[in-house]
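We begin with a single chain expressed as structure tokens, specifically the form predicted on its own.
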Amino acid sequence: MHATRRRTNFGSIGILYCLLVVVVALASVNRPNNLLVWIFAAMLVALLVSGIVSGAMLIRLRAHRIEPRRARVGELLVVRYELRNAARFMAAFDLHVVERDFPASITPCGEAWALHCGPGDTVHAEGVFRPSRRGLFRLPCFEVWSSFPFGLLRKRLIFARVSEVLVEPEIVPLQPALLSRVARGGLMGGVHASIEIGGGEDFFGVREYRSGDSVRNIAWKRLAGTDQLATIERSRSVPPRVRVVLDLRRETSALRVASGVDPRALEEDAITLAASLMALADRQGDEFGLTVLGLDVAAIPLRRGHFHRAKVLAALAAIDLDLPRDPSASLRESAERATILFVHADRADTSVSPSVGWNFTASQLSTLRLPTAHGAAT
């Protein structure tokens, strides 16, 4: 990719030299000296060489940002960016790769850099960034500079490259025996026979016999009285199922709270709790959906596996708290076999949720959360 545009200018080295080259040449022409007089030249020729090597270096130098994709709150974001040197001769040195105009919700935590990059290479750097808000998030465009040689003059390539970020909800471990006490042991009594065919144990029905049948599965008491050859057929076994329900009918300005408690936050801490919650039956092989009441969401069918979390946090992560919400909005009827969880920004609506359901609100996040080795010995 080529540079959009290119600048140069001075870093507080070069001011500094320039300065002291002022002041050199002040001193020549009052005082009119050979050795000062070579004094000044040998530094003019220094910021001279400078300004042509750095320019010189860059001018074929190619770059190229790899798209991020996905982040994660708390977590470390890297960014790769691919740099190539199409000069024939000549190497480039001190690479430096910096974002501009990053959103002020990632904070830098570690500069891409790349020493070397010969005559026709290609070389990769990777820059650090922490995430501490969820959402899309637009990077428009990047920089690479060196002040190769001497440090004097730092020479810009901007390369106007638009990507896009999701950054998922910040993912708390959650006490393992949560989902145990509602999921397991309470409703829906742990693992069950679904209504579909399948290799459990739990009797289905009866068929008749086909070419391939295991002979294990014969009906030898119904072949006993009616001299032909069935198959008994067995349910198949479903883990656990749990369904997060996320409410967000209230507007972020009509939520019930005390006074000094940011109802933003609370939305949000709704979210990393809802988040958490799939993240811990994922962990524990459990199937999981996700509803979001009061917002345009489509509502997730139960699944489990990786991709299927990937998308469940992503549907989190697009979520605009800005948008207006749907007061009215409400848990349709199912017929599929699921422990419901809802989760609540400020208190539990039991309007909303069935006598089967169980609720949470974000202010349980805390108490909820797995903890930490510290704080357990204190």
Given for the second form:
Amino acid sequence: MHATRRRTNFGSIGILYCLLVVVVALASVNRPNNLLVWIFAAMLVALLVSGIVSGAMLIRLRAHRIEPRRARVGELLVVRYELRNAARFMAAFDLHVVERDFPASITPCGEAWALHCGPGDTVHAEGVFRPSRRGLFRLPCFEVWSSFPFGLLRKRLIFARVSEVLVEPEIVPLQPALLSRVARGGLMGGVHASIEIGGGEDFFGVREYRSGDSVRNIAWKRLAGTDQLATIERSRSVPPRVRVVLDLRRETSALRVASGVDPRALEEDAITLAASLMALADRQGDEFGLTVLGLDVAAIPLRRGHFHRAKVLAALAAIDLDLPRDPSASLRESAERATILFVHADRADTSVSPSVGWNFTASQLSTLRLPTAHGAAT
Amino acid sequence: MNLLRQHRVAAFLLVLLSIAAFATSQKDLVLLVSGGALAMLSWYVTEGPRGRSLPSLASNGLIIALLAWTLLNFLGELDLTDSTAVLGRFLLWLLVIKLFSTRTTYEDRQRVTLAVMLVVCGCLETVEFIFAALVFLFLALSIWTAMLWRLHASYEAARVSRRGDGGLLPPPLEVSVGRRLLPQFRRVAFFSIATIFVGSALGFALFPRFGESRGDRSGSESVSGFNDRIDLLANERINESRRELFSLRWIDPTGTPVKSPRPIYLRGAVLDRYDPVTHRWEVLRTSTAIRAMRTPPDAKFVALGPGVPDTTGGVWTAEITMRSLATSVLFTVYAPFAVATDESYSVAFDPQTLLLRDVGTDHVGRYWWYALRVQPQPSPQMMETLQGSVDPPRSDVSFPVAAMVPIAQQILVAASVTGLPTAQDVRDDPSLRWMRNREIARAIAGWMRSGRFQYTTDLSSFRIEGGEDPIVAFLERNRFGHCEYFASALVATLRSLGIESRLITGFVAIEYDGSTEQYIVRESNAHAWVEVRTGERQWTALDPTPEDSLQQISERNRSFADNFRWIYDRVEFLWNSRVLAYDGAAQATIADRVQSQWWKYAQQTLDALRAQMRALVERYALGRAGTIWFSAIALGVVTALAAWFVAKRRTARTHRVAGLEALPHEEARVVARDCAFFADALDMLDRAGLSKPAPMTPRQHAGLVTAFAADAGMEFARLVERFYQVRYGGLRQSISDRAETRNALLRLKSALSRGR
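Given the form predicted on its own above, I would also like to look at the protein as it appears in the form predicted together with its partner chain.
The next block holds the full complex; its first chain is the one shown before.
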């Protein structure tokens, strides 16, 4: 991708150097010392060479941001840049890549830098950022700059290339026993046999033997009685199931919070808690799903696995808390067997659904957190 | 990554070089050896196996002691003219102390800054060639170091920027490097250094100059014996340096280079006035009949006076090649009557003294050649023609030091001159006066050469008692000295006896190189001798200095290095004559010369072209329309060349974008012809800012273009499909296909222009 703009700046060293050149020039004019004149000329040419070399280095440089796609609050976002030097002879040195006009919630904490990119070479540099808020963010453009060879002039190439980064909510480590207490021991959760045939341990039924059935599954008693081969079928075992219901029916301003507490921060904490609960479920092998009440977010069915987790976290990341809420939303009854965990921003509200469930509030996030070795919740 | 660590070594070398440069500027060998040795030792101490460094307390204590010592010394002597040297010495020792301190980046920066300051101090102290050479080396190394430093600083900045934030540790910085890092870095570095040097030379030449240069235009004249005065108290000119100044080829009347049985005296200045107060010999500028002339180019001789007979046969020729001496004096052998130069110069001839001087400012180079036709025994008629009217012989000859008269009488007695004409004889026949003068002068010169006086260049023990004249001190008490004393004493004695004489400075050619059949004249051959008037227009050269002393000096200190010394001498000569002496006049001369040369060259080329064209027109009998025909052909050739170049470039680009490098040549040629439209399409997109990112396939690129400009994207997508068919599907485009492709390109172009 071509640079859309090219810029040249003097750094502080360059300005100091220019002042020095002026002083030497005045001295050369004032005092006809030819060695001084030569030194002045060399200093002046060094300035020109600095501009020429850094300009020539960057003239055929192409840069490309490799889409970062996802990030997570509390984790570092590594953005990779591909730098390609299309020049035939001129190598590029000391290439810095920095993002421009990026959102304030993304803090840079590691500059992307490439020492060298030879003619026809492609090198990668990686910049590190720390997102502090979830959401969908745009990285509108980035620049590649170099002050090689002498650091006097800074040549910049600005590439207008928009990338979108979906920052997932932070996942805090919760107490591992939390889900086993509320879900596995309950009526709706826990490991149980499903109504589907599978490879579990529980008896499901008997059917006629088909060629290829394992000898181990032959119903020997029935064979003895009826003299016909039959195969025992077993039911599929289903892991515990958890549905996290995020209650965002109330407008941010309508939340019932004590004075001095930021209601938007509570909502964000609720989202973080929901994400953390689902991450814990995922880690423990449970199936989990997400329902967001009050916003137009499609309910995500109960599944497990890496992609499902990514899908759920993406849905949480994309929640726009500035959209109007639907206060009448409620959890519909369904035949789904799962423990329901309600996460509320302000207070528990039992009117959400007639179903039996566990209620959490955002303010509980700190107490549910796994204590650190020092005793304090992280 | 080696390249990121090399800056420390480079910075250390820079520091060493700065110490060497400053010590050179001070001409202080002790400073060079002690400072350099300590600096080198510091590397072993701090970077060696034990890696020790000076504790900061000790380092600061040493710095304070150094500062106090410097201040005390400076205030004790309080010589403001020496302040730069004092500052430089302080900086040098400060730098040495800093070298033993801890090796941090901050300290490295301090050291480099101190090194630069040290060199600046040196620049203010001297402009000599050897120092300038070190400064240029310092400059080159500075450029190299700055580039290494830049890379290191950026690496450090990028590394430090990876700070942990909120308990999160970023991945460590992995240095991204392409292929062949070191060779390419060296290439860029050498390019930068070369460009800076060439550019600075150009800038130096074009820099506007408002005054005279500080550099002495005469270069090393001040130490080589050609300024037109002698200071007997200074004793600064005569030395034993073996620096080669010029060469002399002495050609006999048959045109054969020969070695003269006697030393050849090359006259540079005639000093005829002695100041008894300052004890200086100076030129008495009374001659008003200076003749200016322009020598023809191509070494053609020009007579030095009107009506000088062309005595081509029976005369000697002295050919002189100036090698490392910048001077405007043309050294002559008595008596010259014609001169030739390698280029056209403006020459002034003084008939009174028979001296020649270059007075033109139309040349910068002092590496030049000239030749003189001389008549060692000129006839009175020839001298009359050559000189015209000159000052008549003086009858009131005296020497301004009264104490010399009795000394002269004593010497005359001691020299025991016999057979002299009496005063009556001289009155009866005035011509006997010249014979008397000659005999007396020869006798006294012989007396001085007879071992009573010792020749030496070491005058450290030469004592002059209060108010005493140095010549008197030489004759009466010290009885040792160098040629200036011998010559001064002889002139003083002769003038005290009423004999007209003058002191001559120049060179004496002794060292003959048989392989090149020429004399080598060195700085140590600078000499002073005497000329005594022995006729109305005749002067006889007499040298009171013992000849064997001159021979000894010439042969002393000879070494193997003398064989190569001329290289250094020549470069130093160029530095003195072309850099230090470069001023506004020289700049104007160069500008004129470049302009005239350019015009000359352009005209010559044009004339040659015209002549060729005319010859061809005549040969093929093209008549008057021949010019038109040739113009048309030339235009056609230029157009064809341009078209060939564009087509070649387009084919190369097609090869690149279509990835045809791996195909057999013939197949690649055919496919390239059919795929050229794709390269054109990419060029159009390139210009519109929609260039293809390297990892994208053409189809993906088409999708990207569509996202930015729908119409252009669709057109480009069609072209991409065609490209796939041609490149990978084996399709060969027919004429109609090509027309269609061309139309698609035009549509793409218009879509892109609409998109803007």
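The term rigid core refers to the most C-alpha atoms you can superpose between the two forms while keeping them within 1.5 Å. Numbering follows the first chain given and starts at 1. From a predicted model like this one, the values you see are computed outputs, not experimental measurements.
> Superposing on the rigid core, is the Cα displacement of residue 365 between these two forms 2 Å or more?
No; that C-alpha moves by less than 2 Å between these two forms.
> When you overlay the rigid core, is the Cα of residue 13 off by 2 Å or more between these two forms?
False for residue 13: its C-alpha shift is below 2 Å.
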